[in-house]
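Let's start with one chain on its own, the form predicted on its own, as structure tokens.
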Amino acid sequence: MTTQTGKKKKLFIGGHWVEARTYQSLKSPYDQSELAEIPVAEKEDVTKAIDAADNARETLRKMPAHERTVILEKIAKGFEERLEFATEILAKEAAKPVSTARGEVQRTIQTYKFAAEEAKRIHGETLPLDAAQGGENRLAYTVREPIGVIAAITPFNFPMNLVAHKVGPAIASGNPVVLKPASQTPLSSLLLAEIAEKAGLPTGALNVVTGRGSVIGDVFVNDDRVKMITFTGSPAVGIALRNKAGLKRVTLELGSNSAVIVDKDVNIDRLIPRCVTGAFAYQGQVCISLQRVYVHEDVYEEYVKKFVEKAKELKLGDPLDPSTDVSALISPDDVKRAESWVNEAVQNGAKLALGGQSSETVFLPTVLTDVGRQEKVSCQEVFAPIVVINKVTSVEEAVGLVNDSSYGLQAGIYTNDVHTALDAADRLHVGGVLINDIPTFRVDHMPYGGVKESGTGREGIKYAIEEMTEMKLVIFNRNN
């Protein structure tokens, strides 16, 4: 096994650490100190990574499920052994508060364990062909086979666990991967490469290329050996990839402006802490962050008052401080964008109940009320610690407002009426409905994905494996 030391990092291609021609500085989002020098892959580097993955394809395809299981279990163990080191990487490169970062590493371990389990459960079914005339005395069954080289493009906000949601099921199902991590958070993926190599993953089964998404993505879509692209990121980039991908299989996990509905009959005190967490965890930079809240008019004033009081308790600061709740946004440009969106909403009549300003790289937790549905903070994905709380006269009205969006990832509803809950679950046009919980809930084996501009396909290990395999039908004619 080889490891990387020092600030100057390398690409991981075909089981080797490879220098690039050019490098770029990786800086801490919190204090702008230099963390590392990151290689900028060129087209030739990406092509070599695809070469290595393609060369590993048959090896992985023929590898027994129990061997893939052992490798994934060893990857999980590798993260367990380096939990605190991995936590520190996340806190530094993503400005993720250290307690939240540790939780992500723990989820990453669990995700690889789920993948290890699912590697043993990939199977097809038998079909009764004699249900149709002419199908007598024929044995039919299906099998699921690996699709081939998978290109994975991952975002900055969960740079370990969302990588695990692509790499884990790919390995489980016998597919080699070329991984392109987000430019701001490559260190966690390079750590994965070290751990996977030590775990015995075959040479070329995992390759990590860092650099410009436009360069790397173009190679992915234009190389016929790449059979699938799995992408998590912005709708604009994801849609562009899909439009260029031709017949490649494409899974897209895109944006959202997730909402929760609060009915008049609920205990406000019980749900406020949960809602504040959903809105401001990791500075709101979560695809299913609670961005919109629609509260019944009977409890609206109480909800806003208690929400603001709870939000004021959040501690801002250094992500390495265990007491920090909210730290820096991922870039200074995002701080400027968040501030401009809030100012625009206020100028158009929204009321600022909390925050609205920044302190250097940290944008303060912000609560807006009476926000028009066309304001950017409401209809676009804010990806900042900003939440909109609006008054409604009924759950029916709230459902209509939740659905009045180009996104549809997850939504929640708090109510004590089972009929209201089930009606909302039926009418909400989203990928997942959470009853008596915030839309920010996710565990790593559940089906996860959205509708409309929130994407196509599903993640969650079992469901990702279905996307990463092809069904083959076998029919044995016993009439001869």
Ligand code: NAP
The other form holds:
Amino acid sequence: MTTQTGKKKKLFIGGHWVEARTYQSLKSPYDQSELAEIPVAEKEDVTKAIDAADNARETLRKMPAHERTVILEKIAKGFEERLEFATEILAKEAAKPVSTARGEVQRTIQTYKFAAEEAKRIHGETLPLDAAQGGENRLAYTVREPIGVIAAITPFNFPMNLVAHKVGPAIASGNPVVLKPASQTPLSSLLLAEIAEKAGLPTGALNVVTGRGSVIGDVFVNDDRVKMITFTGSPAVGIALRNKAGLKRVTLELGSNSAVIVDKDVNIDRLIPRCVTGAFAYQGQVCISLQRVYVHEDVYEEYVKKFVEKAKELKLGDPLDPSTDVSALISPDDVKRAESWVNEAVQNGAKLALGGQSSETVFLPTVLTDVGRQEKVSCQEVFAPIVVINKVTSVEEAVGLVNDSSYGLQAGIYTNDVHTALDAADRLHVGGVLINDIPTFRVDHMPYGGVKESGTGREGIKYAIEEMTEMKLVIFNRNN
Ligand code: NAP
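Okay, that's the form predicted on its own, but what's the structure of the form predicted together with this ligand?
To see the whole picture, the full complex is given below, headed by that same chain.
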């Protein structure tokens, strides 16, 4: 295995570590110290990566399922062996508090294990063609075939596990990948390339190109050999990619302004710690962060008071300090944006119950109440430690407010009434409804994805494999 020990990193193309013509400095979001020099791939590098992936297509397509399983198990093992190193990478490049970062690496291991298992379960079905007149005496079955070269584009916020959600199912279903990680978090993908190489993944089956999203994305959409683009990131970029992708299959895992409803009669003490975690884990930079809370008027005052008390206990600071709960936002621009959105809401009548400012790169956990539905902190994705808590007179009103959004990823409802819960589940227009939980719940084998501007297609290994394979029908005419 080639290990990239120095600060200057290389691209991973066709099984080789390749220098780029230009480099950019990767800085720590927390203290702005230089972490590495990252290669900036040019068009030619990306085309070479697609060449390599295309060359690996037949090898992967013919590889038996049990061999794909073994490779994925070895990738999981590789992360297990480097758990602490991988954790440190995430803490440094993403400013992810170290305990949360370790949790992400553990989930990454599990995601590759799920992929190893799903590799063995890809199959079609037999069809009773004789249900139609003229269909007698024909044996019909479907198979699922690998789609071909997959271009994967990933965001900064879960740079290891969201990559695993694309590379895992792609390898499981026999597809080569060209991976473009977010510019702020390339180190975790370069580590994956090292681990995958050691795990025996065939040459060209995984290629990692770092650099500017727009440059690399353009090569992906314009190359006919790329059969699928799997994108996780912001709606603006995802929608633009889909508009340019023509007949390529495109899955989009985009943003949200996720909400939870709190009905009267629920035990507030029990749900407060969970809600505070949902709002502020990883500084609110989670696609299913709890951004909006609609609380029944009977328990509203109690909820706000206890939420603010609990949020005050959060410890701010260095992501590498094990006691830190909330660290830096991903960029200084995001700190400014968060501050201006909060100020705008307050000028328009919202009340600030906690936070509202920053301490250098760290934006303080912020609670706003009485927020108008047109405020950016309510109707756009905040992606910062900011939560809006508003009063409602009924669950019905709350469901209307949750649905009054251009997004629809996941939503939660806390209630003791089973009819209220199931009615809300029927009416909430989202990809997933959580009853008696926050919308921030995810485990890695569940179907995950959104409606409206939250995206199209589903991840969660088995479901991603459906997107990454094509159905072929075979009919054997036994009448001759
Ligand atoms: P982003 O700015 O959209 O970037 C995502 C990826 O797209 C990065 O690799 C980026 O590269 C690349 N990119 C940028 N411009 C591009 C272009 N023109 N063509 C092709 N690729 C391009 O998103 P982010 O700030 O990293 O991530 C936060 C967003 O991701 C939030 O909206 C969040 O909700 C969403 N998200 C969704 C899910 C989900 O499963 N639904 C999960 C996590 C995050 P550069 O870094 O080089 O610009």
